[in-house]
Amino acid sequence: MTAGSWVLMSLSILKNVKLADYTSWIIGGEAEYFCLPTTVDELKEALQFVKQNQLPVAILGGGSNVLVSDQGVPGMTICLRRFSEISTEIKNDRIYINCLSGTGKSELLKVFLKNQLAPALFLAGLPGDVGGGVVMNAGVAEAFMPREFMELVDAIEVMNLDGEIKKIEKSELNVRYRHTDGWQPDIVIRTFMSWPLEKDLSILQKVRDANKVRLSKQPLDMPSCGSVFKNPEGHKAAQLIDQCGLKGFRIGDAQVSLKHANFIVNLDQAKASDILNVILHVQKTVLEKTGIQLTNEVVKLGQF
């Protein structure tokens, strides 16, 4: 897995790590340097290493919604997959949740399910981690309440490349459809959330029913990044792609899903270049046939 490693105070820095193992598409070349911090202090150590060695830095969260170059990623890739911690407090008829950004949305889902609260239904359809939820303002097409991740958020904490931390209130952020601005160029490290304690005694059954529907409509048994394109105003990306006859379109082992046209799946040995070329072909075809420009949600890491 590695061709060398360094152990700092409590953090291991690895070299030449295959990033495909850390993405939901199971695609991508190697990270020149790689680490998996589990605490705020370990993240600071990683950034000190980056600064001392004058390395470019890339942040990799839960690995969904990201396309890693076949050529890999130069410099340091900091993977936040193990940067996970969650705590809750109930006061004044409200639940307050504090979690590190690498905490899986599935862990957040468990909190809302346990307390029989509406966000469980929303979260059941979202892959990835809490930090990604903030950055992408992750959302669902269904008319749930909440419908977008930032509806849960009160504030975030970010760390700059010098290891300094500051808290940013939601009111200071620019929140819009599938995107949150106002925290860059720092790293989102913690999220503060809350929700009214208004129990829905049928929420567990609603989540089960919604999961059955998703299994029937989405290729959840195949490597993908979730939805690739944002829904243009007044339209659904999947419907536009399907109308253009693109379901099943394939380059190499990258294919527009036969089950849901806004998913691109890795059939077996797809390359990042294959995925990117499918994305570009879909955008070009939909624009030519409908006049609508599809915007993709996928974050690219490395050289393309």
Ligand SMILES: Cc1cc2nc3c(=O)[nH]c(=O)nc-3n(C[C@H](O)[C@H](O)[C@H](O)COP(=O)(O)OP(=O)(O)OC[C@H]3O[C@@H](n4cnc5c(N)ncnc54)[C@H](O)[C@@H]3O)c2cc1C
Given for the second form:
Amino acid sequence: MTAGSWVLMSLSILKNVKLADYTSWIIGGEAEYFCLPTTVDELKEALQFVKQNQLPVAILGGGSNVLVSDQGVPGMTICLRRFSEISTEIKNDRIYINCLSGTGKSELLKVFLKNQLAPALFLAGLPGDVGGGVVMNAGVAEAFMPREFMELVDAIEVMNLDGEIKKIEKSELNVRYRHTDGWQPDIVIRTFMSWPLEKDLSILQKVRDANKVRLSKQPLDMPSCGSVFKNPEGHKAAQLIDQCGLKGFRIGDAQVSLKHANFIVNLDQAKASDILNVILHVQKTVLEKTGIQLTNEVVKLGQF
Ligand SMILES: Cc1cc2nc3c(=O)[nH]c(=O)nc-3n(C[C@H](O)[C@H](O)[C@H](O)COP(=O)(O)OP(=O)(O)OC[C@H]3O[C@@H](n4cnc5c(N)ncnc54)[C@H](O)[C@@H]3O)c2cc1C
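With the form predicted on its own done, generate the form predicted in complex with the named molecule in the same format.
Once more the chain from above appears, this time first in line as the rest of the complex follows.
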């Protein structure tokens, strides 16, 4: 044990960990306390530490939809990216998938691809973890089947700060565009999914083609968090931003992507404050020129 770390029963808790290393924007200050639980018991240990020390808690999945403050995040940041386990069962012409919330969407994609099922196409190119997919109800614009993550989900399991676990059926959740409610303030720990076993023999080719299209339309070679703004009803955020002449608009190293106007990319050393100022400028300009208010899809962690 060092001055900046604690080893509980089996979990290490670290102090002052740079969160930029855990986000797809590669931006953000330090977590005051940080841990990477791999099992349900380790997550419980983390929460006991939180309770004993009366710390606020922030949850990080794959970090592909968060803007972490330059001032960092006070209290405990629990990063779930190693909280990963997936199992499948085939019964009555359906595949049933049960996974811990830190399981990567890419692992889920492999299951659907192996079984030649349509959700592989939906999941191709969706970064982050399964838990982040549930919380954000991640979705795609294309007419794929499914189009939203929660279409795959039957139920979730959550853990509260006392380490108690409860199952919530999808019917008890409030599923909306890019957001799921009804599980807060707990932590999503497990997801139960199922899909009919209707094989699509050309699914691999469709995934390859979709990946090519994404590569041509999105700046996947640069750090980003995907689409920054939700699409306002009846509009596409990217089109509105483009129409307002904002492609390429830059503050510091934060720039509205030249390739996809709803992406803000980190050119090199962008700070969270640069990204936020670009967001505010885009919102103000779009509102002034079109009368439409853009709202954030990306979630802020820490103080802004
Ligand atoms: C290149 C790129 C392309 C993208 N394309 C798309 C796209 O096509 N469609 C789309 O919808 N999104 C897209 N995104 C955004 C992002 O990948 C999704 O929103 C994803 O589902 C977020 O998952 P995550 O694990 O990274 O969540 P994080 O970014 O880690 O977290 C997001 C929010 O969920 C909370 N959270 C995460 N896990 C849990 C949990 N287990 N329990 C409680 N709270 C939790 C966090 O606290 C945070 O508030 C893209 C991002 C990138 C970088």
